[in-house]
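The chain below stands alone, shown as structure tokens; this is the form predicted on its own.
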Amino acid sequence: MDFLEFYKLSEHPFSSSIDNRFYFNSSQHAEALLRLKYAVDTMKGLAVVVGGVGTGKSTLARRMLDELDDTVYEAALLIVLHTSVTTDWLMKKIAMQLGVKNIGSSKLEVLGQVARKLHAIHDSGLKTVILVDEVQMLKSREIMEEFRGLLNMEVSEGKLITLVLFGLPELEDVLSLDLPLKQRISVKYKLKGFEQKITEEYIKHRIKVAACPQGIFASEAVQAVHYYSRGVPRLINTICDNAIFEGFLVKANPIGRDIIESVAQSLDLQPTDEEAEEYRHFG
């Protein structure tokens, strides 16, 4: 018997991979989506989502892409993987995502192709949306200026392209490299860790999606998960995933607070003195 069978799970409920089946529509993520859709619907041009590590920015970006109806939008998602991205690479990547054929070799030529494509998309009745994740890695004033150049392309209804940028708090500094661009932000949303009640709902949701007919964690264990994770979804997943395995090893059902504490210690998720004092009231 493995841990899935022991806890009557059909699959891993706390996998670190992004799976829309497990998407949890928390109040803040729902509000963020609503505001971002307002930005793209009204062709505002630039929207920004900022959040700490593990708060669900990438999950939100993929969710938004999935929810943009392809009969209304021409949408694409770009993920920045390293800090050495150049303006040439970025513009060619955007051109490729927009379906430009025979992409030119010079930046000026590519910009012309992108401009013509944006007008063609608009003339076809669609709105262009480019989502860019991990933008804090683009530590280049030149790239920020290129973004601003794209936003200069407009028609009477609004911008020909809406850029939705997702990044860590350092994104604020990156946008400050080009203040005229930063001033063009029309919608901005900051993601943060869940409150305790939302953490509880999040854990229940993922277990339910994994087809578990019963709870796996004791209530005090869920409190401990929230405490050590600070309500950050990625850390919640990591703690719960490890706790399920550790619980299986000692045949604990439900999983208690002691296992969560052991897992948190092994992951070096130790509290500050102030947080530790607060934790003593958990019971």
Given for the second form:
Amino acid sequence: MDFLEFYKLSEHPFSSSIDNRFYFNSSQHAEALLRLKYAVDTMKGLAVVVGGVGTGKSTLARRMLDELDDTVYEAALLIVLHTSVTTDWLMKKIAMQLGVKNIGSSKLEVLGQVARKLHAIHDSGLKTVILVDEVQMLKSREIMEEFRGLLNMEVSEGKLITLVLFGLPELEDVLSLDLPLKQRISVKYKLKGFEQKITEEYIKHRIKVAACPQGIFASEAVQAVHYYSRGVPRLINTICDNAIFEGFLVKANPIGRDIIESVAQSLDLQPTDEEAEEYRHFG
Amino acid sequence: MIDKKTITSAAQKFASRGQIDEAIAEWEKLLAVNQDGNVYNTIGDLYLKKRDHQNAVASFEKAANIFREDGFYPKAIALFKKILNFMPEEVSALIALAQLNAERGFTNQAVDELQKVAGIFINRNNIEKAIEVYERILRLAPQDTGINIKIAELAQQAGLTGKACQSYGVVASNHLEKGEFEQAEEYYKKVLEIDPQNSSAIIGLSNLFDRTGNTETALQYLNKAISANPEDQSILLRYARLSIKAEKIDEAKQTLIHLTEKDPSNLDAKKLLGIIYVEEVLIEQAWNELKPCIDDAISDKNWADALAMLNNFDEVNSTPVRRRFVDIYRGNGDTESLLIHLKDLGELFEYKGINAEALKVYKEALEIKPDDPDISKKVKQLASSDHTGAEEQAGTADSGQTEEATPEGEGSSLQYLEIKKTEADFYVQQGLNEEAVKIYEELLEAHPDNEAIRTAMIDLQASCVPAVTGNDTSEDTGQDHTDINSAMNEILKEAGVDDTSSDERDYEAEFQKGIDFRREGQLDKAIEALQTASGDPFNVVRNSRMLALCYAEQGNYSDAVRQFKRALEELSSDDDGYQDVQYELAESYLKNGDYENALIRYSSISKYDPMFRDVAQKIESLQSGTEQNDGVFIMSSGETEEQGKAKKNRISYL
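Let's compare: the form predicted on its own is above, so bring in the form predicted in complex with its partner chain.
Full complex below, order starting with the chain above.
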């Protein structure tokens, strides 16, 4: 019997990879989506989402892409993988994603093609949206200027393209490399860790999606998960995933606080003294 | 007696005439009777006037310390600042000032002052002192990663490699704690650049990769740590845990066996090993490993943990097991369960003829439920038994022995013999022939003349190897099956137990029906028939694989995975067909959206044969998360292939 069977789960409920089936519509993610959709629908130009490691930015980006109906939006998601992206490369990728054929070799040529394509998309009644994830890696003033250049393309209703940038808090510094671009931000949303109640709901939601008919964690275990993860979804996943495994080893059902504490310890998730004090009170 | 007024007046007179030394001498007369901060301050001013900075500093410091002891902190601070006005690099004043600020809770100011001190030491090339100061800063601001980096850099510069490694390690660990994996990796690697065998960094990197889901790399790092510290129990235990996580059960088992052999008191290792044995249905080995862990949990009154472990042996009806259940329920106050287990234990003693122990147990049960007629009857019967007195002695001695015995190795009464035969029969039905053989071996020791037992055991021994290999065609196993059945029938007849109704022909017929239904496309009916056929312990691989294929054709990949896994468990990696089944399992994982496990399975096949079918291509696609040659996009999530195709052009990587 493996641990999935032991806990009557049909699949891993706390895998760290992004899976839209497990998407949890927390109030802050719902609000962020609403604001971003507003920015897109009103052709505002530039929207920014920042959040710490593991707060759900990439999940939100994927979700947003999913929700942008391709009969209404010409949308694409670019995921930055490394820091050495050049302006040429960026523009060619955008051109490619917009469906430009026979992309030119010079940047000027590509810019002209992108501009014509944006007008064509607008004329066909669609709105162009480019989502870019992990933008903090693009620490280049030239790239920021390139983004600004794209946002200069306008029609009477608004910008021809909406850029939605996702990144770590350092994204603020990257945007500051081109202050005029920073001034063009029309919607900005900051993702934080969940409140305790939301952490509880999040855990319940994921277990439910994994088809478990019953709860796996005792309520004090859930409190401990929140405490050690500080409500950061990725850490919640890591702790719960490990706790399920550890719980299975000792055949604990439901999983208690002791297992969470042991997992948190082995993962080196130590709280600050202040947080520890608070925990002692609720513990 | 000293006239303070006269002395003061004389000192002031000398000072006004520029006779500084005489003035100081007068003031010092006052200090002989009273250590006054103000007097020291005045003397300090006089030294300053004659540009004797060293004595001026000494006097101001004395004054400041007196004010500080008396609780006049602002005065003390003012004096230290006064020193710093003319001696800006006076380390003792800066440190004293920092200490005062820290005592008053002005940590930032204290840190600034200490940073200045450290800077001074660096300028003087006194690196060790600078490090000491930075360590002092760390006590005030323990979370300051920058300070740790500074310490590490300085230590490295001064050739203090141990200190440098320790500090870089702290930085890495802080980043890891915050989930800043890249930075954590960078600093752990800095440690390894200085000391390639540094265990803490190697383990840290292993933790990091474990947390980021890269269990293989995590294991590689632990392997490195083991090479450097082959006998470090905590590393070995960590390795075993990770191996289990990576489903490398054999490796985990070997590590745990090594650990428990080296240190039989390592209960963590015993516990893990015991659980592995439980999963492998090696009950006796599991009991040997878990028994001390259960006892330890009982002595720690950790009832939940003890119960969780003991529940693995719920089916084992032996006194050591039942006694521990009783101990636990007695300890955790669950009287309802205690009563049940006391009755079980009582019956067990009774049936083994240890009536004195049985009586004791029933009496305890009666205290819990005085109105229980069955228990009352038992107590009366046992108490009035003619043999009780004689058995009391023998029973007690026996119970002492059985406590140390394995759960299966006890008793010799006829009734007990019958039950053990039935137990062996059960194992045979489950395909666990080796377990059945063990039971027969024990029985044979007690009953060496019993031919039925001997025959059954020989047959079973002969069937052990082929019964679990992959080439389980019906022709291969049919003979064994028949022999075992006939032997078992003999035993059952002897024991007066009815033969069971299920036999190989039923299973075979159901299997054939399953095949026919599948050919006709009637998958539901095929599955129904194959589910019945899967009760056949002698064709587990064939039946499970066929059932899995039906599930997969139905699109029910979760059940397909389960059945393929079942088939795989029956095979050893050397068996023909092992890689075929593993490939089918990987395909089911893939189609079920479980890319992680699919990758693990494809990688496992690749190790065996890198050219096996399209495994290399599958691994490459799964690792890159990009397009395959056939245009199907492998999403990094659980989306279906259709969904993946739809979004193929919407996601791109820069």
